[in-house]
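In the block that follows, a single chain appears as structure tokens, in the form predicted on its own.
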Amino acid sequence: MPTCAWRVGDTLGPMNRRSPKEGLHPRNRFRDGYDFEALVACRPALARYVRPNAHGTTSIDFADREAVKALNQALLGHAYQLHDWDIQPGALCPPIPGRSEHLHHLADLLASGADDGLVPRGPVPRGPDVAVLDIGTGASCIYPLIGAREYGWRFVGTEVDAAACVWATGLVAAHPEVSGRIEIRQQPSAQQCFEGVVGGGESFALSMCNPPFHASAEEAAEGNRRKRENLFGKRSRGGGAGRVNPGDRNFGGQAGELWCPGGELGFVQRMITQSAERPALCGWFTTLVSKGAHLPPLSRALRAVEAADVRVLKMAHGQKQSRILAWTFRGRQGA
């Protein structure tokens, strides 16, 4: 196992300036930006990609899909003790530091009051009392892992793909640490989220989820396309080291992952109608919502439902805005 210690010699030498990453909670690990001397010396193949950029920081090819996969190893290594970590081929490569977040801002969560807004009352919960379902977990598994061994939470994951299920569950093995800890489920509808993946007597402190965006096959294609071209304009002005090939791109997502159905604002429609059938299966029923736009439809969905509590949680670092629309029955009469 790599020894991960605050030190690499002079490998990187001044080149390890760093970039904070501005907006993160105050618990993320990497909201003072990247220590590359200390990832190399925890995951020594990052070195490669390591390399000054047109900001006088250290950085990597963030349009390379092996630079990326390295980073995220070694973030997950030396913030987490995750060193066994990696990506089914053709699957979307999280980023670390926004799997963090949203986990940071579902504790805040709940360690709030149920009439405190968003404002913590107490303590963050620990521990494996704290039940997380993980709606479409994904084949990286992340945030079962970061959340097992950010928070000590359990975490029951929930995947329709079943090539994703087996990698995620290898996953999971590779990292006895946390195994006792996580457990996943191959979902048999890809249109329920909760039914036929948690049993009658289960309950959980809360739901989350990061839905598909797009809304078919096409949709997601052209959003990469659009992503293709924004990077390429970027390097065309900022003057980046070298050419790039296109195979490299860091451009990947598998169907379950990409779209589905009525992308981000059918799929959330459907959880609310079946949260509203299952309201105490948890505290919490929580998920990403890319963009502002759905919200107003939502909120209308919510309250067809007679949800007791509804919060959107904000997040925002550097440029990328974000927000989790979180709501409960807790409260309402029957549920």
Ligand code: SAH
Given for the second form:
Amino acid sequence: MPTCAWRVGDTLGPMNRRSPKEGLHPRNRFRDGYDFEALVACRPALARYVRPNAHGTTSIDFADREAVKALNQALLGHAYQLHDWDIQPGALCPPIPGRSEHLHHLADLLASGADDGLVPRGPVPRGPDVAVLDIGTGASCIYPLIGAREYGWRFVGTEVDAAACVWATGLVAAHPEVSGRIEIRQQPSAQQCFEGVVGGGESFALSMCNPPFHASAEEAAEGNRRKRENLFGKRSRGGGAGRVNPGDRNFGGQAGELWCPGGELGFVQRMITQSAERPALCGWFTTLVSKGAHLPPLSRALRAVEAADVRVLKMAHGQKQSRILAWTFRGRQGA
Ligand code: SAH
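Complement to the form predicted on its own: the form predicted together with S-adenosyl-L-homocysteine (SAH):
All chains and molecules follow, beginning with the one already shown.
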């Protein structure tokens, strides 16, 4: 894929020392760290936020919403030629390397075949014949945008929040290079994953999801406050438990993005039950599971619905561990 065609005369010179990102997938475009020189060349507006950090490398202030947005815009522009991405005011600002990582692991799952290990057996399937259902695509529409550029896949992105749907639809329209391959559909019920957004005759190679993980708005606000304090120290404090500080939303996302009845566990349990009602809808049903402790009850739920194959794809970036739970009914009688 070509990179940005033009460069500005000003470079960051010795400031452009990279900080490689440990453990990322071999195909992850960001595993060698950020090339700030190239990023600024692609998105000059980023320049004002770039500065050396305490580790002797170049970075931005991740507590500054505008800086994070400018970095995201530069990364999407430089790596994927998506030059018109923007974030809905107050919505979640997704880390681009992590979202790409998720897609690369799913690509390997598709390449692995149904019944062997996780080592890709064949080439990663590419192109619009690979249909992907992204449940809860968010205002950022981040998985479809990256996936359509990286692998040429076709996406249906579903979203329960009406304003997020409008924003995501606008982003798709703003990128003609992918607009023919991404469709946004509004999910009328937060309790449903498939019903209401997919037709009877439709099928997908896989479904994917980054589920809301808190069980209440209060828990979401408290989790968000703790996350910011861990990342940026007490200076980021502001909203108490139960109150979403407007500044905190920059990183945590709007309340609806972050919570649902039953939290992550409830959401994925509903997804499992509903997948069993339409076992042939997706070759693989998948979802991110942020808490390792949720895996045992989810495995039990998958046994109860007699999934034919269940896999846990581990993702590690730096200190952070996360995992994708994947299951299929292919091969099961009647599926
Ligand atoms: N995919 C984006 C957003 C994840 S946040 C990202 O990774 O950054 C989870 C999203 O799911 C929110 O936008 C929320 O509004 C949406 N959502 C919650 N329940 C849903 C449901 N049942 N169907 C579709 N979207 C849902």
